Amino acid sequence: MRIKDFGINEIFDSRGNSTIEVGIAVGNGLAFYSSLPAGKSRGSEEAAVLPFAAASSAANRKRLGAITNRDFKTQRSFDEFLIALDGTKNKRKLGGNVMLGLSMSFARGLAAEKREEVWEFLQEEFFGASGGAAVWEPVIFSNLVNGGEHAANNLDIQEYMVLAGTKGGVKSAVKKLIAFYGALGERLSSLKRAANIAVGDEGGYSLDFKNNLEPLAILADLIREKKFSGSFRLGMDAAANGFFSDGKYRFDGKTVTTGNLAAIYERYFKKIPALYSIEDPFAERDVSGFSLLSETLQDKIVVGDDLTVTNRELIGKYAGEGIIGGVIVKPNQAGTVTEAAEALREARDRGIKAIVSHRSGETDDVFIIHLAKAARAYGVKIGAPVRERIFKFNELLRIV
């Protein structure tokens, strides 16, 4: 496919912050667009994000002009050209967000040229005929209580998620999640004696709690009450980078060591049988903490995000060492579709669970749902089933 032109426009994400939309023009007057999300809680090794002024500067447009009037036959060939054109480890020259926007738009264009859905095209190029499984029944990771950097409350843990299975059908699971979200709002209003409850960046409820355990207890009780135990489990994203400093953690108002924090998490899992996964329980360089927790949580999953930053080599290393049983894949951590696909393949080859994820500052772009289906990912992490997040839920309903 030959690219005739490209464009970079300023748009705004779900927090009202500036982000970019990237488009490419191909033959026959066709154009394809992609919009880029933004993460507030970021791993230090993520691809660089350029602000709109730098992304669209004359110098950057001149550099990017090298993609025009060239013919690229595959997604990989296009992405490898971008990577070579940038030439830096973290994509700081062209901008990881710019590169991903071009990469996603190219995938959309090539899929259209082949008269296929985006997920079909990605599946064929990166994952084989069936993506590794004939039927896709993803677990939906839905963040219903927000804390940490995503909310103005007293919770250290950033996300309290319901993990909704879809073996009974995606539509049924989404309807249950929506009903549960409403019921949770009513329960919190009653318990906290608050008529109106604020929500955080991802649509989950945001209010003060007694401690970091209380939201899990409330969620577990409501799951039992609504008789959803057969299809709902619980997960947490601690995002521990946010409460780590000088080698220790500030948790529930106390300063604790790695060992202390591991013991706290273990107690949470014992008290809340529905709790199944924990993401980034320790800071990204506290590998000993991940190892310690993985040894004790044999039937649960410890998930890497800031630890692994959608990097194939890091996923292979930490999965190979047995310190993670799951991994978050965020395309904008990597900077191209090919690198995100390689991360998903590595997770599959290593036998760990891959969860394709949104970011806290989102747009209406639904590309990640297609990537997840192409790879037959274990799960999709897409926030609460409301507001701007609902676009991804609806796309999941459409293509599964």
Contents of the next structure:
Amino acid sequence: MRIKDFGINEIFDSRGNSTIEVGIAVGNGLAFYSSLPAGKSRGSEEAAVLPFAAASSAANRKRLGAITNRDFKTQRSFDEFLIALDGTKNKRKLGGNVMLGLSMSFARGLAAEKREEVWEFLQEEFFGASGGAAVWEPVIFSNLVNGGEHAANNLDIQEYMVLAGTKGGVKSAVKKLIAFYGALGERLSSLKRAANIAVGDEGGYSLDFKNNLEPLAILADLIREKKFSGSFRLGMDAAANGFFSDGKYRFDGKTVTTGNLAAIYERYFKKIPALYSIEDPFAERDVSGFSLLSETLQDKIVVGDDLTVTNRELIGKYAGEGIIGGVIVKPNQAGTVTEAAEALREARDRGIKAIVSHRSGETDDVFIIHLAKAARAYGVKIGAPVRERIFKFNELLRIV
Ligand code: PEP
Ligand code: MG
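Okay, that was the form predicted alone. Show me the form predicted in complex with phosphoenolpyruvate next.
And the full complex, kicking off with our chain again.
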């Protein structure tokens, strides 16, 4: 495919912050666009994000001019060209956000050229077409209580998630999740005697709790009730970079060591049998915490996010060491579609669970749902089933 022209526009994400949309024109009046979400609790090794002004500066547009009027036959060859053109480790020259926007738009263009759905094209390109019509029953990781950097409340833990299986169909899972979200709102209103409860960045409820355990206990009680019994498991994203400094954690108002925190989490898992997964339980530099916790958890998973930043080598390393049983895949941590696909392949080859994820600053771009389907990922992590988050739920309904 030959790119005739490209454009970078300023748009705004779900927090009202500036982000970019990147388009390519491929001739015959055809153009493809992609928009870029933004993370707030970011891993330090994530691909660089250039603000709109730098992304669309004359100097950057000149550098990017090299992609026009050149034939690229595959996604990989286009992405490799971008990576070489940028030439830095963290994609700071062209911008990881600019590169991913071009990369996703290119994938959309190639899929259209082949008269295929984006997920079909990605499956053939990266995951072997043999999966073909096989069923995909992703677990939906839906964040219903927000804390940490995503909310103005007293929770150190960033996300309390309900894990909804889709074996009975995506539609019934989504309906059940929506009903559960409503029931949780009512439960929180009555428990906290509050008529109005705020929501955080990902649509989950945001209010003060007694401690970091209380939301889990409330969620566990609610899923035991007759109407929801057996429907959901629970998961957390501690995003522990956010409460780590000088080698210690600030948790429930106390300063605790890595060992203390591991013991606290172990207690959570014992008290709440429905709790299945914990993401970034320790800071990305505190690898010892991950091994400590993984050793003691059976049939449960520790998930890497800021730890692994959608990087194939890091995923291979930590999966190989047995300290993660699952991994978050966010294309904008990597900066090209090919590298995100490689991260998914690495997870598959290492036998760990891959969960394709949104960012807390959301746009209406649904590309990640197609990537997740192409890879037959274990799960998709897409926030509460409301507001701007609903676009990804709806894309699941369309394509699964
Ligand atoms: C996360 O930590 O998993 C997350 C989605 O948050 P953010 O997008 O702010 O990094
Ligand atoms: Mg995370």
